[in-house]
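Next comes just one chain, in structure tokens: the form predicted on its own.
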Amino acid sequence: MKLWEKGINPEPAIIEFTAGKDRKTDLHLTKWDIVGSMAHVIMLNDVGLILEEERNDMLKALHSLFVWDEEGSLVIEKDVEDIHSQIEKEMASILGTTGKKIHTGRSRNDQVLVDIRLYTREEIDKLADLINSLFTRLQSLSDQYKDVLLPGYTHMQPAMVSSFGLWFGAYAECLSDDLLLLSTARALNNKNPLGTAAGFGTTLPLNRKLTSELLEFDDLLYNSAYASLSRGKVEMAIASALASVAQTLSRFSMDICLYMTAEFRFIDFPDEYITGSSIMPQKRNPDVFELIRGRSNVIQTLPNEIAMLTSNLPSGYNRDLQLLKQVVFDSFDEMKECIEIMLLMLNNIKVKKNIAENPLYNTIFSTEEVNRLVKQGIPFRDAYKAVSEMVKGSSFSRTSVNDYVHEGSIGNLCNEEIAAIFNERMKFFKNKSAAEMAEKMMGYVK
């Protein structure tokens, strides 16, 4: 079944090459293209282009299907074309005429934008939920290492005296960040398309505030020929929060591949979360952040590559946006699962303490003598130089660390501070399931 069909038989080949991925694709998108689809036939009711007890056994039959979706007894035939096409099918066997009004004041355009913008506002939740528990994990850590000191590297050289908590929270910070770009994201997705048909509106009088309420956009797109245009601009901003995160994740998963080398050995791990060589009996490998670090620097590619696939298209729908949906989904995915493979690794992380204790280390205290010599009286650029000197001349002895105080230090991480912005952005990541949605709509049933 095709929603376009028109009598004609098309070649098989061209149907294949066309459907693409998106029998399986569009799996994704199947309790969402329910839930629109409620939200539009009580906007058809509510504008007269259907009757009350019409509406019903729409709303019933949407129902049953979501349940089926939920059982997963609800699949894309092999003659079906896409979801929208497998759920028409559904409501006309269902219903018989009745269910052929389902597309009234539709196109697949802005069925397929609904559907997506709804798919994506939840990974974005879900995602961010994510973070949140990385972001909490950090500054556990974070606050648990905080008198653990470390060498602070600049030119991947030892530099200036760090610390764990130091180093854990400032990845929690960055996340903090990434997160304010997600929520940016969301924002631009959250608007709703329904009702724009194929890009230029209808002649029926549809009540597209209703369905943005319905289905708890912020807001419309407006116009209609930009609801066409913002596909690629909105999976853009998408792809860029993403690429921020997975940059997050690659950076911290090149500090730990670092710290657990033999020349380093910061960090640890159980033996058990460790792999090894099917040659080498002494070898400990940190695949799993190899892997994080691969896999997030795949995702930091995304936006070159929808960039690449829409920045010349003309206005309309062009069938090149089909191949945004498979990207983003698995980049979802992707980022998720590095997530989680991180969680489970930072609960059984092993810090080494007295790391600074090292000879080797002694040279990164030198800028505590320089600020020593400052509170003297000494001029700044005297004491470096004195303090040069004795470095060169290997005459320099560690002094201690203190009076670290101003925010952001060693002494004073500001760790509150960063959750309490953290938890501010976190309020924006907010909607239902599309299961209470469901269950929303049946309200309106009679």
Contents of the next structure:
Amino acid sequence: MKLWEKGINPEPAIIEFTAGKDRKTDLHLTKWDIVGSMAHVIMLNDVGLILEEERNDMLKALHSLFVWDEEGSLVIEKDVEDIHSQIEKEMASILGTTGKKIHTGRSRNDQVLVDIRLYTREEIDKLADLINSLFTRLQSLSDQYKDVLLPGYTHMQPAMVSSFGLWFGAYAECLSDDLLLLSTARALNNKNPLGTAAGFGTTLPLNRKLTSELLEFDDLLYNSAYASLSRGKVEMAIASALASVAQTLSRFSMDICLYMTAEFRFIDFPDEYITGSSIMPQKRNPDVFELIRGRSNVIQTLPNEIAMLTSNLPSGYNRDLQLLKQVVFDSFDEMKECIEIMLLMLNNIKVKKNIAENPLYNTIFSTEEVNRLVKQGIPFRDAYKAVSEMVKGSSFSRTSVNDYVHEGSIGNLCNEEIAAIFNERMKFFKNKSAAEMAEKMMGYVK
Ligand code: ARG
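Give me the form predicted in complex with arginine now, not the form predicted on its own.
Next comes the full complex, and the chain you just saw is listed first.
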């Protein structure tokens, strides 16, 4: 069944090619397509386009489709193009003429826009929860190991004294900024495109504010033509936020791979969490972090992929846009899997305690020694010279590191301040699930 069938028999190869992977990809959207349709029929009754009885019948039918979907028995049939067509077909078969009224005043173009926005809103919130767990774990490791020193590197050369507290805490604060980007993408996403129809509005007197409230959007996407232009644009904002999180995961994974090498041995994991080699009996490999690094790096290509997909597209709906769904949905899944496995690993990380006692790292204390002389009144440049002579002549040995007091240094990590900012940012991620929304809509029938 093609919704746009007009007595011509479509060539099957054309249908297959144009449906592409949608029969599978669109299953991500099913429950949101139903919830969006519920809001739409409530609104159609509110503006007098359908009767109250028709609204109630349609809500009940949509609710039963929701239940089928939860049971896994709602599928997109072979001769149906996408989830929107499938739901419309089901509505017609349950309710006959009344069911067919579901498409009054809408197009699949605004339907897919609203479905994607509702789905990605939920995915963003799930991702924020995972980022919250990772942030919390990193901060607790930072607190736990705040006194365990670590050489800090610049140019990959031992540079200054750092600590596990500073290192873990750095990635926590990194995630806090990633979360700010994600909340911005969420704010751009949380606007209602429903009612813009094919991209040019409709002569039917829709109440777009009502569907916005019902679907708990912050506001409307006002201009109908902008609503269709926004497809690709909002995905780009989301992709940039995902890429930012991915960059954090990737760089952290790189540090872990490096710190696990035989040369560094700063950290380790129990044998059950690392991998071996089929030929070299001694191998203890950090495959998990290599795969997080690789997969996160692929996620970082997403903004580029979206730019390529949407560059030079004219305004209005273009079928190219269909291809955005899969790449964006996959990236959410990839990212969630990476964070989940990273959490498992971080729950088992082992930290080496006496790294800084290795004479190899003696010179990382040289800047502290310069500062000690500076505090005695010696001009910085003279102190620097004196200490560099000591370092050259190998007569240098470590000094104390008790003087780090300023904000963000190893002696004053400010983890509480960072957590306060993070928790403030977490407040933006808080919408209802599709099931809760569907229940709310069913309140109209009672
Ligand atoms: N599968 C389509 C998509 O994701 C749905 C919209 C179809 N609209 C159209 N005019 N062919 O873009």
